[in-house]
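Take a look at this single chain, the form predicted on its own, given in structure tokens.
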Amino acid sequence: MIKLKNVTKDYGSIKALDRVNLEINAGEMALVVGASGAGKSSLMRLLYREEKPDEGQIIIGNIDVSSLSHTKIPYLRRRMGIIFQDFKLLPHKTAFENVAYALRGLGAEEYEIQKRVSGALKLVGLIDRAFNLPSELSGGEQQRVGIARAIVQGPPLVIADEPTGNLDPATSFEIFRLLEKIAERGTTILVSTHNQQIVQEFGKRVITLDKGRVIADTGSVNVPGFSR
């Protein structure tokens, strides 16, 4: 599904990612993990191309990434969900609206979006919510919505660049048993965290990134500079 070959990044004299190689299989939920400034934010970039790398190869599906026209960039975003720490909801739209938006940009039938948007609010636990703004939310059921936005198209792939780095330890927990319970319908995970104790309670595969290199690629770990 993600395949890295070689990938560097510098931000001038700053190397974030440095030759950097790595593959995660369809259906695999992983956590990128490591202290701040490790590379795990660029690393997320690259993948929904908010950024391009330096030098190397980034390979998602059959897309390559790394080389896609600026044109195309839309359509690489349509095969995976994104889901980010500060939520980025559109807060004057209710929680239906902010999942549907993108149906509606795609031009889908009402019909198609409301089975969609409410299959995808029912598995979050949020069908009740559906009419509330963000504003009316707590942050972990804006997270949920946002989880929702990710996965109304059905996408392959789901990247979460700290989705709990806002949220209290409860809630964490249920956003990543949430993310956990949507792995196992077969999509493709990648969680970047900096959590330790999520990561030792869910048992995933850990990558551990330090100063742009990987160093450990595994089950669990215990690397300085995480908050518990």
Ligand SMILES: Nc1ncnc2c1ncn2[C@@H]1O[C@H](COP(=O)(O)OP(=O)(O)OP(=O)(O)O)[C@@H](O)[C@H]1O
Contents of the next structure:
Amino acid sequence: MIKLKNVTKDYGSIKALDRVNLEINAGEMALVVGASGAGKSSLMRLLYREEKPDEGQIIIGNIDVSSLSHTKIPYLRRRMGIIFQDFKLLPHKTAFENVAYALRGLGAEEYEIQKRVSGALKLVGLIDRAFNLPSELSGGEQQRVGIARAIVQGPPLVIADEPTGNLDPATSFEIFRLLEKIAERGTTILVSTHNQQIVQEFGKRVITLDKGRVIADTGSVNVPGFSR
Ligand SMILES: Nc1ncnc2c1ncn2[C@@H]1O[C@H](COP(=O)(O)OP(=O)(O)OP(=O)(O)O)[C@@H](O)[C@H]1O
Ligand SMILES: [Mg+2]
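Having seen the form predicted on its own, could you now give me the structure of the form predicted in complex with the named molecule?
Let us now look at the entire complex, which starts with that chain.
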């Protein structure tokens, strides 16, 4: 699903990523850990093509992300859901409209929007809060809206950079349980975290970065039934 070959990203003299090689299978949930500045966010930004690597190749599915032309970036982004630490919800739109936003942008039919958005909000347990604004929701609920928005188009891949960085431990666990549930439905999930307890409890593959290098990887887990 995701393949990085010798990926390097420099910011001046800093090597945010240094010859990273990585393969993540379809349907796998992998955690990315490492100290502040280790390169976690840089890795995520390269995957959703917020930035380009200086060297190496990044393949997602059958898309060569590293050499993708600008005009094809929306096509890449439709195949991945992105979840942010600070949620990035539109403050003047309801939970429902936040989740519906991209579908509306694509010109989806109203019945299709209703069906998909309700389905996503049900999955994250927020259908009762569909018509509340983000300011009326708790942090954990706002992140659930962020997750619903990420999965509403049924992407094969979800990328989350410290999705629980602003949440308390109990809420963080709930969010990880939800991501695990989404992974169990067949979505590949790459998620970074600083939360050591979550890393231990969830027993997922753990990729450790240090100064831009992969210094430990508990290894890929083959998920039966997936070969993308
Ligand atoms: N836009 C940028 N310009 C210059 N340096 C950058 C930029 N983005 C990241 N860096 C540097 O690259 C290195 C990796 O940063 P990155 O944000 O990927 O780390 P991180 O693992 O996400 O850290 P944190 O846990 O604090 O979020 C750091 O040394 C950082 O200062
Ligand atoms: Mg970061």
